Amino acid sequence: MTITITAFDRSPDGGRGLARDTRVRWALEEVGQPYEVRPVAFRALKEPAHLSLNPFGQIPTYEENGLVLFETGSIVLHIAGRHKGLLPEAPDSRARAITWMFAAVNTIEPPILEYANARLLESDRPWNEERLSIIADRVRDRLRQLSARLGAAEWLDGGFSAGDLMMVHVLQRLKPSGLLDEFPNLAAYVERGEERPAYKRAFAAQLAFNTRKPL
């Protein structure tokens, strides 16, 4: 049965990669896998058939002989369990792979996406610029970290897997800020995933799909 995940109708990002759906693309194309992509209108996400799959009203979700996953880092985890190339054979590497997707969706997207709603959403706000500038620094703590355990390596752990997909989709919502140019090696690993060609697939394909013409 063909894999069917869900993605918003018209992403708020116009189809510049930064949208979820985006990590389970990648994935799938990284294991070879095809898949079809159903869209949800906004409005449907709170309605009973979307909150079936997801709860919480959120994309995407997965879809595959019956199964129903939802949260990215379940959905890329199950998928590389399933199929080779995204994870180690050897038990200590893959248990240290799956630790980075652990570590990118807990420890280092969180202050993230806290500061690109301060810029989205609270713009307006006579407190806006001080909060942003304890944003700014609680997300560099955690790039310098990282970027520190980098290193001169060319992936987290050994060769890319699906640690560094994870990763490297939570660091790509910081290059409009600037300050991921900060940490040149952080900024380098980034341009290095979005040059695999799973990924550039992937990226194509959700361009398409936010871009193509309404039915």
The other form holds:
2 protein chains.
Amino acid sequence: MTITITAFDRSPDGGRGLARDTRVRWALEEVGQPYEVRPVAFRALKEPAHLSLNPFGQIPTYEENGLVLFETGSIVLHIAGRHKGLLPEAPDSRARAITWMFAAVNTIEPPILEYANARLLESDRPWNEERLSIIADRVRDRLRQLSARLGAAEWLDGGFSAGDLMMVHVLQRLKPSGLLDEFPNLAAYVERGEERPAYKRAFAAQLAFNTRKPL
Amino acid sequence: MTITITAFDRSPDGGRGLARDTRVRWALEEVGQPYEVRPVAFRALKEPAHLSLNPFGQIPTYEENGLVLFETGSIVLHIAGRHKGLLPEAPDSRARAITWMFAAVNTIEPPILEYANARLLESDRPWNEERLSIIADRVRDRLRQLSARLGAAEWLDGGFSAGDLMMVHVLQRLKPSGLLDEFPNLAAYVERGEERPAYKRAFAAQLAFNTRKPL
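Okay, that's the form predicted on its own, but what's the structure of the form predicted together with a further copy of the same chain?
Now the complete complex, all chains and molecules, led by this one.
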């Protein structure tokens, strides 16, 4: 079985690990599965060949024996369902871990991406500063709730799971903003994720990929 | 086995079916499972009793024999995993249907909610109109891609699945904006969802609930 994922030929973050292929690399490292990476140039993201893999022209995609998947939540869940190491065996614990995967992408990530988009795409508007402060408060509301639930625990629900993997990667995007550091237990939680050997291998792989000679 | 979900004591939409309990009601109707609904008053959403079920103070939650879940994606996936009717049996088709669940909540819903939030929460700002037009274009980009993928098909990937259920409910929020009608195949897709007997039962149940005498 060969697993092939796609990634930006050169990630806009230059290898800081924020592109979403890092999530899939990390999941594959956690379960010990080798994979190949096919680079996609920016101009090719919206071309028919790539749109046939992901109709929204994004990376990563996942190919395995004719199966094609997109959406990191779906890919990570698929990997976790086929290999041990990312989800607990007990059905109830498993369902709760999957709940955290959805919470990461549907409750925590949207205001964080809205904040990032406002910084990136609307920075030339006269109202940008006012808006950023509105969205920062929305992000803080979510972080406060997540911080309260995590408390002094190591991971969100028992042992490390695919839910933590997704949540840590979603939170990482906040690091330059300083918002994460307002919640020390969340900052420590992200650090715990980054200290995992599988994360380190995934990070190193994407860094090497993003600093190699481009296409 | 008793399934209990929570819903707003009175939905802000007055019973138009946009509150997220409708997704879970619809899923339970598709698989023929009875359920009970416990109303939660707005002031109680952020109180400890409800936060113990959903740390983000949202509805719906799902309780079944001591298992507690939140996030509609996770709840619908759990229901689909336990009962026939919402996911294909073949593993690859199943993984692709789950991909559409994540696409609904992580790719299509965020710009739609950003648009709805801008209309609702920032309408008093002098720059609101300019921003709405920026976000409307982001929504259009996603709808254009979704419309191209759907084409003339009835559902997103083969037969109706939990992926369609989530996608239809996410798109419904756009109806008052007129944006959905710019893509006739998507408007027809949403209508097909609404014509399903299970959807009709779910819609009628939430309407009766939201127009009953409140707590």
